[in-house]
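Here we start with a single chain on its own, the form predicted alone, put down as structure tokens.
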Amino acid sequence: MEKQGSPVISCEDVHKFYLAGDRSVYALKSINLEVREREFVSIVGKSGCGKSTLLACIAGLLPVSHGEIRVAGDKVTKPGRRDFGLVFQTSALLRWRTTLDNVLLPVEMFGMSKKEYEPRARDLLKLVELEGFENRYPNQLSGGMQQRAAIARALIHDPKVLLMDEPFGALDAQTRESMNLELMKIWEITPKTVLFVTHDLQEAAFLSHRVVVMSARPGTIQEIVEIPIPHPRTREVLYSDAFLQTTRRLRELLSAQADAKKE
């Protein structure tokens, strides 16, 4: 794997309880884990691993119950973080608003000048293949345009940190293959640090230096996969004896995790 740079994201002993109803459900317990800056590192898992719940505290949008996160060195306490960028499932645009204010939205939650900004969320969009879409609303772009307008939006402020939460889970194959590729176009053009969480192995092993395999709830590290494919990956990585013998070791990992849950 390319050598990264210093960490950026470290979690230290981290666990997570919450109230469900009546009951405490324990969704993390012990994690471990640092991100480096410039690398791209995805978490998978079985549905209910406390994925999603690990990024939120990393985002801060969900407080540990024991021990702690830190981003560049700083505790995270509270959401909001102008060094992170976040994209979600669903791109949650604002229905009333224009692609390009859309992607200028965090430039205003900031307090920074909009029109000092307006060119470069213009050339975000061109990166992300929506020049001549500034003026539509969310519902005259497809999914996969209303996704790229969420990546967009994400680095119109030039965070350090990504945190994506299946950005892509919604769309179908191939357009989820093709956003794909557009994902690692955009991180080889503005490298960031990227915290990715997917369900799709192939999606984790092409797109990532490292893979964060998750076990059952409550969710622990079961093992970090390094992925040993050098950048730029391209299409023709998929039909690689690598890329096939890594998505492999993934899959055996989570189907140990069925058969020792059924002993």
Second form
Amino acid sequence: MEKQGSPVISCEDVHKFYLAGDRSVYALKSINLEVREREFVSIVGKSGCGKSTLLACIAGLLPVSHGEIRVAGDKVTKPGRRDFGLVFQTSALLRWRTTLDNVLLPVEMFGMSKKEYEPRARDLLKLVELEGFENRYPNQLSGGMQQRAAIARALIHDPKVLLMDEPFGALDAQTRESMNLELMKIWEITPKTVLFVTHDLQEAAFLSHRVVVMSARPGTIQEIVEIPIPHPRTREVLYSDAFLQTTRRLRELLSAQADAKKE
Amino acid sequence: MTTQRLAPAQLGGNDADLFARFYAQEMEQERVKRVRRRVIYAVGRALILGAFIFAWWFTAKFYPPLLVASPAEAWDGFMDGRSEIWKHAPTTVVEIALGFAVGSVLGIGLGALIAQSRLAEVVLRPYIIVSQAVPKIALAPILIIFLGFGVGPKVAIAALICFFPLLENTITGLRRVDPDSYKLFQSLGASKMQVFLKLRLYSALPLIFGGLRIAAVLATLGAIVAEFVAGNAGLGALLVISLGTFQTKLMYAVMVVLTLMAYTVYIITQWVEHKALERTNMLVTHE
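Please give the corresponding structure for the form predicted in complex with its partner chain, as opposed to the form predicted alone shown earlier.
Below: every chain and molecule of the assembly, starting with the one above.
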């Protein structure tokens, strides 16, 4: 496994408790996690285990109840960090903007010159294989294409960190697999620090250096699994013994949770 | 259109040729279907109009002409009273336009304020409902005292009647944004103003225009009713005058003109809506 640099994201004894209507949720309990520079880390767990909440806390979209999240040394208190790029389960593309204008949205929000960034936006669209779709509207793109445009948008301001919240969760299995291959290709070209939330164990094992397995109610880190497969990762990886063993191990960890619940 | 069965040998040629041929074939079929659909729509509309005019004509036969005018008599009333109608029409048109404009600014403006601030909503909401609960027609004499006998009170009543649905639609539209898009804006550190101008306003466009269409019709209604109660000029006033002087034919003619006027205002608004939504790619077609 390659060596990564210094820690970029660090969570120290993070707890998250919130009230939602008449419900109170202990979403995260004592989360300790470090993500190093250029490391690809996935968070897996069943729905309701707090994995998306953790990502939202790191992004500054939700305040933590206790503990501290630091990014590149500064404490996270609010959203809007320019060294972050976010991708959600839906593409969140604006229907009234062309693909190119959607990709340029962060530049516009940061008050930077759209003109200056336009060549970069076109290059990124080429990178995600959307060349020729610059002037199409989101509703004219397929689900996979929309998600690729969302990735280009997340990369436009060259952030250090990519936070991805089940970005391929709404896609069919074939598209998801090709998106994974493509994401790996992009990551090889522009290696970012990536935190990737998913409930697909194969996806997590294929993409990541490390996989964080979470258990629910309250959301805690059950185990962090290292993936002993060297990068670059190609389709061949999917058939390797190391990959099969890793996914098996992840599956066992999750089913152990279910058994523990029953008892 | 005849569809001919092709022998297998005829289906030779490369994909591009076949594509072009099938494309042309499909386009032609689509065109034929479209024309047929339009004819059916037009016939349907004409049938209903015919049935209505027939029912009107048939009913009128049973009443004295002093009380009910037939379609033909209404036409006579229109031809005889043309100059009178043209004299009064501009006043009404001005009242509708101003009432609609004031009501729209009020509806969208207050809607934006309320959608942005919970405090504004809680404080203003009861008074907005009161403004709708108050019998607006009974307000006319009071408004005359403040605004005089001119177009003022009519504009006020038209605006008061038409702003409410627009307000409600604006609030709903501005508040209902795609949650992930909102999260994206937050993650980019967007200000409230940026969220409003670059996200909420666009998302709300379809509902705002829906509200504008309703407001257009209500503004017309408001202006006419206000003239009815407190007017000496305008088509609503002419309606009252013709009623009082037993000019039944003229009254029917004015009624038809007013109906067409409200219809036209709606169609114009719909056209503007179509253009605006088309430009912003917010048009959702059903066909």
